[in-house]
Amino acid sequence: MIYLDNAATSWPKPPEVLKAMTDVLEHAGGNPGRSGHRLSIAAARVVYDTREEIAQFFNISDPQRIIFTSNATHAINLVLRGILKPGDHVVISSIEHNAVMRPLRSLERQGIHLTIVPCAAHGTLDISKFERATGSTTKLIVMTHASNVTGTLLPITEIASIAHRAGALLLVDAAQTAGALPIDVPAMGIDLMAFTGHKELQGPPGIGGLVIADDVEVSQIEPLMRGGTGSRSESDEQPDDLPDKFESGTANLAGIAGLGAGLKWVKDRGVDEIRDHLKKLSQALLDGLSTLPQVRIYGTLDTERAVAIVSFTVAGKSVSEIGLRLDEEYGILSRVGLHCAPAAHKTIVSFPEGTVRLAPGVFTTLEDVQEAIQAIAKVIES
């Protein structure tokens, strides 16, 4: 078997994840926060040194910063729902995911008003645009740091530039570069950071986090979810104190432990080195599809433009026929269709009916695309 589907999630993980998970478990499995005795202490700690760790690995200085919560969706959500009310503006690029199209449109229904700013048909943005939209009304600016259809990178640092000059915010989908390519949330100018575990950066599902940047003021952003957090019990109003602001309820150990150990594993390995051997595998495929006959294949072509993310179509093929011949005739996983995407689909004018999604991974070889290639070949001629 061939994987390729890691923009949905990294498979395989590594042993040191599924390692850590089952430890914590069996050596550490109090709930953290919430008592005193040396299970929960030493969950606590799991819980903390996690925190730490990506609070260094994205240069944020006060570790409390970093809230955890079950994956990007759920860190988009609470700040989209923690901060606009109605009558706000909001600017958004037309390649979003569905984690932020929907909340949004949901909150459009609610008086809010939002603007999406059309990308190329590659997925790039024209910074002009983006700046003629964003005006002295515009409380927030969203946007992915890569597309999960075409993994265009969009233009992070300056966009936050207009979005500061404007005195908005700036949210990003970290959701395809997290643990893909370096992340320095002050340098780039980023306010608020959406990550997911399971992909990048090696852990597992049911896990993710909210970034929030030194110099954010958390008390314009109110709670997704309100309850017991172990802190100030005395009280039935939700602590203003950071993290547990926003982390009520039992925090998920297992997923923490598996987020500390894949992180770690990255660190390990450089992130410089796994961007490097992610863009060979993506020239490698850019490389053998442009060589198939009736292929057209989306984004900009460029692997310095984008994260290993590689879109196709074949003419008079339908996507599920190639997507359900690689997997059982050849054993390549892919993913079909519009990848919880619709509005970037639209924008590379491939709705409705989507593509053929390659996302190679860590685990990746050369040869494995070499022989995906030769597949897809096969598919094509038969």
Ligand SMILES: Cc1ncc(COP(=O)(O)O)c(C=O)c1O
Contents of the next structure:
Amino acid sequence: MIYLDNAATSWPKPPEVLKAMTDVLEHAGGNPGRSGHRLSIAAARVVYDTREEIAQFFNISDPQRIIFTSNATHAINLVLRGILKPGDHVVISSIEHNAVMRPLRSLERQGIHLTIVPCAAHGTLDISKFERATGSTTKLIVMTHASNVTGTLLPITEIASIAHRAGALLLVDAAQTAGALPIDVPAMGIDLMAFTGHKELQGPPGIGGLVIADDVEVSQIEPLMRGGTGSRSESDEQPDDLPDKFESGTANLAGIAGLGAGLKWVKDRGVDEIRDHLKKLSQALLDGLSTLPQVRIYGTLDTERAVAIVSFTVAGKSVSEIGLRLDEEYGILSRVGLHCAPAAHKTIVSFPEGTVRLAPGVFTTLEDVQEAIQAIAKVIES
Amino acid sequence: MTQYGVVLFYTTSSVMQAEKLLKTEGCSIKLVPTPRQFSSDCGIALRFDWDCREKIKLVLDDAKIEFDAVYFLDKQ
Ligand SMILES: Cc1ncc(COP(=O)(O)O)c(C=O)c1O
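How about the form predicted together with the ligand, since we already have the form predicted on its own?
Zooming out: every chain and molecule, the one shown earlier first.
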């Protein structure tokens, strides 16, 4: 079997991740921060250590500004629901995931104004269009760091300058990039960043987070949920202290331990080396696919400007048939359809049929990619 | 006999941060359940040798770790 669906979730996970998850439940299974006994303290240490490792990885100096959530979707909702008020203006690109689109469509009905700046059909963004769409009432720009359909990277640093000139904040959806390439939050001018644990950070599903840059005023963000935090329990009001303000309810201890181990694995292997490896794989995919007849590739062909995601269609063949045959006849696992991003597919003109998406991961080899190309060639032939 | 104090924090996450930092500073510390006489709160407090108190305050202030209060522990 060749797993080429790492953009949906990375697989297999490093063995260290599985071990960290069972270890924490076996040896540190208290409720982190609720009680004062040794198992509770041991659990709280695991949570804190992971928080600190994540802060360091994204170059945040205060670890308490890393907020654990269930996934990127939760972190995005936290920011959108926590900051936006009726009358506020939001600018986004036309290739956002439904994790961004759906909460914003719902908020639109409650009185926020949304501008969607179209990207070019190959998925790149015209910065001057973005600048014109942003104005003095703009509260927030939300942008995916990389498209989950084509892999194309968006110009975050330039968009951050536009946001800041307008007095707006920039929320980046780093679901596809965290762990896949280096991200320096302050250097890129990012104010808020949502990440998910289960993709290139190599962690398990069900854990993710929000990164709040060191200079962002936290009082402007309301919590999405309120409840027990293990702190200031004498009060029946939600505390303002970080991270507790945004972390009510018992934490996903096993998830956090797994994420910590995944991140450590990424750091040990080296994020630059991972980036190089993935670039080579996507180059090989692009090279192989472009020799095949009837194949149309979407998005940029420049691997410098994309993460390792390749989307394609074959004239005269449905994407679901290709996906099914690759799986059943050749053991090659891809993801076909709209990838939770109908807006992105409209932009690249593959709506409503969608594409076949191939996403190699850290454990994919060049031989795997060659085998996949041969299989696709055979599916096209017959 | 060693005399102890405790530092109370607002969040568990700060206790963890403080513990890590103070260990590297060579202070003798231990995490304990928050003594009931100081707080109605559940949770973890940081116990230290009373001789270390000035250093502890300095380290926490330097690292901008907010804490609730420092108390002298007359029994424990
Ligand atoms: C660009 C993008 N944003 C958000 C998400 C949502 O991630 P999660 O399902 O982990 O919340 C994904 C992945 O599915 C994604 O690719």
